[in-house]
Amino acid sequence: MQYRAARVIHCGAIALHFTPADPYAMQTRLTRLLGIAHPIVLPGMTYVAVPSLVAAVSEAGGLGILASGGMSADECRAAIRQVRAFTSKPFGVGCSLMLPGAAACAEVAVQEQVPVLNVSMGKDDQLVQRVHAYGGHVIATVSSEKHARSALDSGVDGLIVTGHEAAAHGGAVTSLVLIPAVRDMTELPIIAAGGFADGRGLVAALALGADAVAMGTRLAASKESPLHEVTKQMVVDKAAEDTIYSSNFDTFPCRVMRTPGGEKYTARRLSPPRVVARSLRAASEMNTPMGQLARDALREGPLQAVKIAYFGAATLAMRKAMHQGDHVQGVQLIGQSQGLVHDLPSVAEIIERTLAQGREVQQAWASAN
């Protein structure tokens, strides 16, 4: 990709690369390397980045990165070329490889040679090395020094350092402090991510060394977003300090908004028999076959069984609050930038209005010094 002259903004220890052509076409290590306009990331939210939310941010200059927790092999495939139908800019697919189903995924994610594949809850050296094979990007998601020390062994791309301020699975640490702990480790591109909603915290992560910002709550609060409007409402209406960090859920520590449901299953862990009904519960409700849950624990081994069976129990939680807005029986996984999120604009705005903040930061700042 050919990349026009650029003007560069000098503030304090970082610098911006503004294209005369496009104001706001930002250039830093990660766009250089995946081809995009903008340091801005839709990480793969489970069913939250779903392919025409993908498509936008892609559309927009962003990466969108699919979700592909709960799918099928069949329905990863069927998502990603839909991503294509409606995009042929750059974009990831995630794959959480610890849970069910993950492999599968990942593996036709190389079948289909997508351009970047986000890995989490885990490492695959072989799998880094075909996708590299076809010119594909890895990019590891990471909450932790041990984490990230880990991933870069692994040969990938790039890092999305989840800091504790995250929706869902962020890490004990606070993006201030673990952001540049993993730039003093590496010199890869770094995807800053927990409490990064607007161009001031694009300009902050910049500063303490990353090269871009996944922005999940401020994406899913979305006209494209596939959030219930009842769910969208209450990001915009509920504060910083609204949420739970709790590793009762689903067994690891979990962000998750606080409503009466959040409040309800994060209470108290769950035992092993509430944890095997609220599953078959969530399979009956999904139109999952008893039958092919069972196969699938006792394919995968005891350890994975187990994990199913929390994934299963955790996913009709989530899907009765993004999808039905039921936030009794429902939980919304959610980061503390919800404080930040006030509107419900197109994520061609939303990306827009970011950049241009940023910009402006960056000139007062400039100006200031």
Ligand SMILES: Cc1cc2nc3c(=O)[nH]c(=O)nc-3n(C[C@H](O)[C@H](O)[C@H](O)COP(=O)(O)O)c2cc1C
Given for the second form:
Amino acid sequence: MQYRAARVIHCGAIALHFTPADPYAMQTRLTRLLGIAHPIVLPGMTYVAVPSLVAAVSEAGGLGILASGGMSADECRAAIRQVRAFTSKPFGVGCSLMLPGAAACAEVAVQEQVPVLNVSMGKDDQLVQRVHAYGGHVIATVSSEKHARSALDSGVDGLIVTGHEAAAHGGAVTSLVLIPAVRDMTELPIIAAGGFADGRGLVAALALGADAVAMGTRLAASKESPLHEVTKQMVVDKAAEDTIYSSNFDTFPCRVMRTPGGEKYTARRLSPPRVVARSLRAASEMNTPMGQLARDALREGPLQAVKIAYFGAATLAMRKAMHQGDHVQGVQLIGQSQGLVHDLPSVAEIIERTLAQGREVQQAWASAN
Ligand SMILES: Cc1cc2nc3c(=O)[nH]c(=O)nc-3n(C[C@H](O)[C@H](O)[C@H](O)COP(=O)(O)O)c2cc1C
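Form predicted on its own done; form predicted together with this ligand now:
Shown next: the complete complex, the earlier chain at its head.
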């Protein structure tokens, strides 16, 4: 077997396995479950985790997760097929179950028998059973112990645990505390998200009880990322503290880059009439049928409908920052780990570098003891 342990380095509580053929290969519960080479994951970032970036991460031995947010069922199917055209390695599809269109994309993901379905913002026990029926795996994204318990009860195969440092919807508790707290609840694979951008973070995450890291900010600032070049350079230039954590952007606590646009959007919540207008504009720009949108929004009750409207309004600002590099009208989701991003290498370089640095950290510990 390619990744069978040949040499084991023990550092404190963790033991990593390296093979002579590939000295950077590292085995964990997650790599074994999914049959991937490296414990590094591209999380499902809307408008960023597109087929080419997803495939680049999976080709480099990690797990790329396609973001289905904002896609119709047909677009989602086409995107899944595009990933498969680029790579034969395992990949995932992310569905934020609360959002309009997510149920249809999840259905497509099941029909296409994707290796990994990553669910967030909700749970669906039947969906989990259907993925298991074809031999796939379900990973739930959670940002609190309460949500972790609920996801575990639904029968998922692993968790992405998102700490406070993360871009977008990290929880109230930092990765340093949340990951070991969730590890105490389960033996299933855990992917640590929020603040992980290099080999030091990878080893730290493993020491906290995780089996892999999801690197959002770091991989969004890669050569293959579809982020606008202006925005990529801003990730390089900004410091760790140049973020804002606020629930005024899309009603959920959300971390964005400190920019004129970010400051404007988080200063106060948009008024309901402007939210409805912007959300309808976003839906029409994305060719979302209005009847379907209204049905999806109202299905979960009026409170959810309001949240969905805010989400829709937020997508307009997100796309301006991501696609046009406009940080006056736009808002960029970003994590504190932007302070660890100093260049814009390829995905393969980021993964190789992360593994090499992780190994150096481990070797330094081993030789010091
Ligand atoms: C540019 C960008 C876009 C993101 N978009 C989403 C999204 O649409 N939905 C979501 O749940 N998380 C999104 N995230 C958050 C990631 O899924 C992940 O939780 C986070 O990036 C991990 O923290 P890190 O940025 O420190 O690596 C996004 C992150 C970035 C950097």
